[in-house]
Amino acid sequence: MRILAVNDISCVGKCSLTVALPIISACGVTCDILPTAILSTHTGGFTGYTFRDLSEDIPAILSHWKSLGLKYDIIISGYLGSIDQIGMVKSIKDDFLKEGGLMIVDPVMGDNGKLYAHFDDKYVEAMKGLCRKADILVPNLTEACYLTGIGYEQANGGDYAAVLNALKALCPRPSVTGCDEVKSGKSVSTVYYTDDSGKTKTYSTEKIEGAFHGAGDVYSSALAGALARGVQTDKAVQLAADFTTASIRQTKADGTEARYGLNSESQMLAFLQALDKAAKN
């Protein structure tokens, strides 16, 4: 199995490729990377960060890869800094994804009901085009709302199933993370997702209060790694959600500044043990 992760490199603040590469590799899967940009830190919670767009370098990289005959079982895309890069990823799927392979799109655009800086409605429309080429879509609630046109306040009021169903117009197997609910008197964070047969399902974990940067990258990377190991979607979602929640819980217990990312390393062994057991069943 070989995965290509297309995302930025934030040198400080664990997210994007500095999360995807170690997690996917630890799953026992070859992970190649295509950096879209290099930042001194990620953009959440830091000021004065540097940003270098790598768009001009990508065509030469892809040309070299074509000469090597590279093909991928899974391609997963994350932060894309421009509409041009969205177009590049569309072409990457056409040129480098194996027949029968999976295209996973994490449409990184915003959080807490708002788009990230430098993104606008034109970017959202372009991202919809990429989502239509995806086999699996993993937005958070904010991103799902922008992709579907459903108001964030309406969705956050509990109408998560409607958001998921609207996403099916873009992608056959969407999911939505970060859906806060109360079940049996307890606050939980729920993933609304579509299983391998197209059925809507949910999986809930403990809701841990606070804002934790890089959680979505931990989830999507663990999900991709589990799917690459042959785990079915139901179990892959559970493994990824449990791993992410455990990492958030540990980060809060350690008192780590949230902007520096999750302490997922401490939870990696338990995740890999659970993954290995699931992959053998």
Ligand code: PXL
Contents of the next structure:
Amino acid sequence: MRILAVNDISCVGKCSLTVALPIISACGVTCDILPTAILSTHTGGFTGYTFRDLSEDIPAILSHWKSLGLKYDIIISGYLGSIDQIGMVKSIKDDFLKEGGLMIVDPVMGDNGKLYAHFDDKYVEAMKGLCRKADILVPNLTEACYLTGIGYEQANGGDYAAVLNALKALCPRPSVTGCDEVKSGKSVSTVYYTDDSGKTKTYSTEKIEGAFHGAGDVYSSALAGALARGVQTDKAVQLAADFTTASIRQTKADGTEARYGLNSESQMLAFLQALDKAAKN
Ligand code: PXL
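Okay, that is the form predicted alone; can I get the form predicted in complex with the named molecule now?
Up next: the whole complex, starting with the chain shown before.
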């Protein structure tokens, strides 16, 4: 099994490739990387960060890879620095995904109802085009709202199944993470997802108060690693959600500033043991 992770390198503030590479590799799966940009920190909660867009390097990297005949079982895309890069990822799927392979798109654009710095409505429109090429879509609630045109205030605490259904216009197997079941009075955070037969399902974990940066990256990386190990979607979602929640709990217990990312390292062994039990290969 070979995965390609297309995402940025934020040198500090664990997210993107500094999360995807260790988690996917620890799952026992080869993880090649295509960095989209290099930043001194990610853009959420820091000011004065550096940002080097790597778009100019990507065509030469890809043509070298073509000469090597590289093909991937899974391609997972995350933070893309520009609309041009969205176009590049679409052709990366066409050129490098094996027949029958999985394209996982994490449409990284925002959180807590707002777009991240550098993104606007034009970017959202372009991202919809990439989502149409995804086999599996893993937005958080904010991103799902931007992709469907459903207002965040309306969706938050409301009918999450409706948001998931609206995403099906873009991709056959969408999911939505970070759905807080506030109105039902339960203190849980739920993933709404589509199982292998196309049915809508949910999986809930303890809701831990606070906004934790990089949680989406931990979730999507663990999900990709578990799917690569042959785990069915239901179990892969559970493993990824449990690992993410355990990492958030650890971060809160450590008192680490949320912008520095999740302390998932100490939760990795338990995740891998659970994965090993569930995995077929
Ligand atoms: O984790 C999402 C993310 C990834 N990469 C960069 C970001 C963010 C969120 O702010 O800024 C560069």
